[in-house]
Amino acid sequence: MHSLKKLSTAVAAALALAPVTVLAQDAAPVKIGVVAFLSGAAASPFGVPARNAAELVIELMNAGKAPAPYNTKGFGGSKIETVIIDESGGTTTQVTEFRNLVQRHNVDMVIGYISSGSCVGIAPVAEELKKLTNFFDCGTPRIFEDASYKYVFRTSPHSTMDNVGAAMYLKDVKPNMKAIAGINQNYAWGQDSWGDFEASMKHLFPKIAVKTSQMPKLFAGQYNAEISTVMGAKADVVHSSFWDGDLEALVLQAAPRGLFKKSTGVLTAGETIMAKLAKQIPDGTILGARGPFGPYAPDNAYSRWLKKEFQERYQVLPTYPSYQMAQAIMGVKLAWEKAQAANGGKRPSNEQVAAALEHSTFEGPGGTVKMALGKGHQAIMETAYGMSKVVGGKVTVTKVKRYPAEVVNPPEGVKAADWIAGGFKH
């Protein structure tokens, strides 16, 4: 009798305590592996801004301070935590931590990777893990080219965009240039960039003259025998899609000898050194921020707060790395909230939000992200392009021009080099 009563009492005790652990399994944080360049030439311009951003939004987020519908708590109630990674070290390295962060921090995705190099990697590593993993920035569009897959996503555009405004910005305010030359890092970054700028402006200006194309390696820092070559060529234009450390390098190298006065420079990524390198950009530099991004952030609700925020806790203005690793954030938060509500409220799995994301249109801090390509995997965005001109010390982006999606990407299922080749049609 005596050994009956003990066992009703820890039965009872038992189911007393059953609804508190199922709610605490709920209420179970979503852990989120951030990837960027926190050290290393790609740090100060890249990495630390998008870290920033990621800090920045996930604490506003888990406060419920974010606009609607981001204005939920966490995901969908869940309480937000990050486990973040420097990207520097290679993609051997990068592939490595990237196992480490499913398999022994145990994330519930992946939200990185400003290198190409890094994706190229990462992806097929993701797909064999089967971890949600979402690309926040790095540009080839080899990667929903050359693979299809159901755990990896970009919510940011890919570099053919870039290069593709690019060259229409040069047909609406030069159309009488005849000579091209580039400077881009050789690998897939720089590699694509200068293919679809190339291959782009055969199109729009069929005599145009290709006097140049230099492909120092990536990270190289000395650029002065490019310079020299480049200079020699007496283009019109300079493409560059360099960006970190060796665009900064870039920049300060053919600055005292004239290169962007002496022709014009077209740098696709050089929105990130506005603040930075005012006095050595010349006036007439036409600058991209690989999207609607910046200076040529749409005036929404979304940008504004994440100016002001920003500003206030960083002292400084978001840069393009900070929006794309802002709306990246964002675009997985409102998959995983509809996936929530899809399963009756509880914790939904990578497959659902996946499935949630495929094809999914949101706003955000740059306008409106359209999972448009890789079978509803990778976004396309409007871009804008300007001119860069000093005011009272700093710079500002003038005769600005804006390119809607549909114009700068490709349809889905073409990719970029053969859509180029055929006359960007739809």
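Residue numbers count along the first chain shown, from 1. For the two forms, the rigid core is made up of the largest set of C-alpha atoms that agree within 1.5 Å on superposition. This one's a predicted model, so the numbers in the text were calculated from it and none came from an experiment. What changes on going to the form predicted together with its partner chain:
Fitting the two forms on the rigid core leaves the C-alpha of Pro292 displaced by under 2 angstroms between these two forms. Positional change of Gly190 between these two forms reaches 2 Å or more at the C-alpha, relative to the superposed core. Once both forms are fitted on their rigid core, the CA atom of Trp243 lies 2 Å or more apart between these two forms.
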The other form holds:
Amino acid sequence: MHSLKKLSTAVAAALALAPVTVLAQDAAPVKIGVVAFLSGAAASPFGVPARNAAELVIELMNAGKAPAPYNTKGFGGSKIETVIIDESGGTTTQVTEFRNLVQRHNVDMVIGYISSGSCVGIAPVAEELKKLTNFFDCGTPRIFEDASYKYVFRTSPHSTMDNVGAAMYLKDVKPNMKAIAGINQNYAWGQDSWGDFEASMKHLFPKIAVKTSQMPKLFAGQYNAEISTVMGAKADVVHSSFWDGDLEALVLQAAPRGLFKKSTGVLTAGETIMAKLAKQIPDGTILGARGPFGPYAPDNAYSRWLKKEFQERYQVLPTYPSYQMAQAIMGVKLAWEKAQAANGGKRPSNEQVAAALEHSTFEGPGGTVKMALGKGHQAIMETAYGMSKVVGGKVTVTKVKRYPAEVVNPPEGVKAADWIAGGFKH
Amino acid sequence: MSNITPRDRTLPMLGAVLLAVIVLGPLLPKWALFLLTIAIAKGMVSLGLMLQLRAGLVSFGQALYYCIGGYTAGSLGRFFDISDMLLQMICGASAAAFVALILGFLLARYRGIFYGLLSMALSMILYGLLAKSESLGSTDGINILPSTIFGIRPVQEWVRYVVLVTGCSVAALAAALVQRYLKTPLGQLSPAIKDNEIRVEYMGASARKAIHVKYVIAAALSGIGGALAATAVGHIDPDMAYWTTSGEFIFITILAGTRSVAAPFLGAILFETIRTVAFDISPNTWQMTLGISLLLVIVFLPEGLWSLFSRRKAA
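Got the form predicted on its own; could you also share the form predicted together with its partner chain?
So here's everything in the complex, that chain up top.
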């Protein structure tokens, strides 16, 4: 008797579930290739937070639990599936794996890439394979300055505004400063960051003295010689685009010698160590988060949602790569649904989604994202800077100033370097 | 005087494999065409390493010539508007061989760990120089022109096939030439140098000269490999000269073994296959999968993969 009851319950349950299963199978899933560093030095500060954000956001979207207008299930009712790939192994490996994603896994689009080298290498391949590709994090402005693409997008701002914003912030908070020094890693990111910062400072402070620019090699780990030189330079501010491990090492080694107490530190990627080094970051250090992310995120429905869900699942607050990944998925979702609506409710092609994403504007956890540069393929956003202040054992930011997207980004058609050299003309 | 024994079937085998690629290529999935092209490019470098390994020398800096080949191909496009694959490979090989000819005077004096570390140091110098050169894109690298051949840009559908067939043809030719070289007296000195260099000198041969020649040939092969990889990938960056890239080539060479000129290509194909499968099944620990497979090969096939094919003959 008992087993009969069990059986009938099971049958009833199966019957109840059946229509749902049929419905879910109705629309073929949207397959997204997600690429981020899962090994190596860039994994823990960037790759893993981004991957975590992708998994979280996609799961919530599949459940229809994202704030409006992102509250439809999946992409336009189609469930989202992911293929997650490690970004390590160099550009040759990445190009091989990108081709594998497109031609073996038949993904509908690819969202990923943290290293600018990966982005430079992947962009023409995405174009060759006609596959919608959204770079979520990489910084170099070269991607859309050197070429124009139909299928390639970047829904995050490029790195120019990080350093332009830092210089403008200094103009506002330290209008009488006289000398700068820099310590940056000797690779493209460090060279570009210092180049942009130095040029911006020279424009905003025509009489500024550039005392020294130290360029230790990437992941050197030991910076005592550079710290000595920079301390000897007696500059008002010390600029650094170091991130994560290297930045941690720099701040730890600088702390006992008081470098960032004597000279104000301008750490453009300082957000990557805020949670870890509360005691060693002197109050008044200027911290950047590569845009309106993390501590600088505007208080809107999307940032509250992301913070709450992320904290619940991973027990830490999201950092800027998480914001960038979330907004990369959100932007594509809106474009997909717009294209689907224009296509009479049928599944849109890559070309239709690309057309919908081009020149679009959407709201995300970092505020408004405008696809304004690179013929509508490159996003601009506002940026924000502030000074650190330890409150209750945690680093917070004070004296936050926000700079509108159009002020800290070059206009369409002007190369970032030329725009800075020309004095930020619009 | 018959140096080539009747049992040596290397040349017909190379021809047969090339023919198979030409005939079966269009049937392969597109991603496999690209994977094979990269494997062929890496196999070329590995072939150069094999030449040195036969003489008991391990270069930890073969990526130097891979990078020179790649950047030569890239510069041809950037500064002279040349995108012809064959020209790129020829120029890549020449540039690499020229640099090796000069550096060889220094390197041919060293053996063992000194040879390995000095070659690595030279390769890291190039890495350092490229990482500082902002006009060449620093560590982000630069894109190179789309590949053409004899002035023609193959249509999109066929371009991967054309690049693969071109690469395979050049590789087969290079492997055949290396095979011929190994049969010459100079080539046959390798195992002797490995076993006892003093005896080689007593015989009246110059070990240093023999090593210098090998070093230049290996560089030319690596230059071809670098140029092929550059034109296939469409992008070059200083990582091509980084020591981990050299490590990858040594990995392939050990995986393959030194018994045949075809072994490095087989090793490279296996390496790329294991890696892409590892990328799929364990995105977080693919390096471990690679490492375990190398360990298994070292433990069970100490002479490399090729011993699977030649074991019976030897016995």
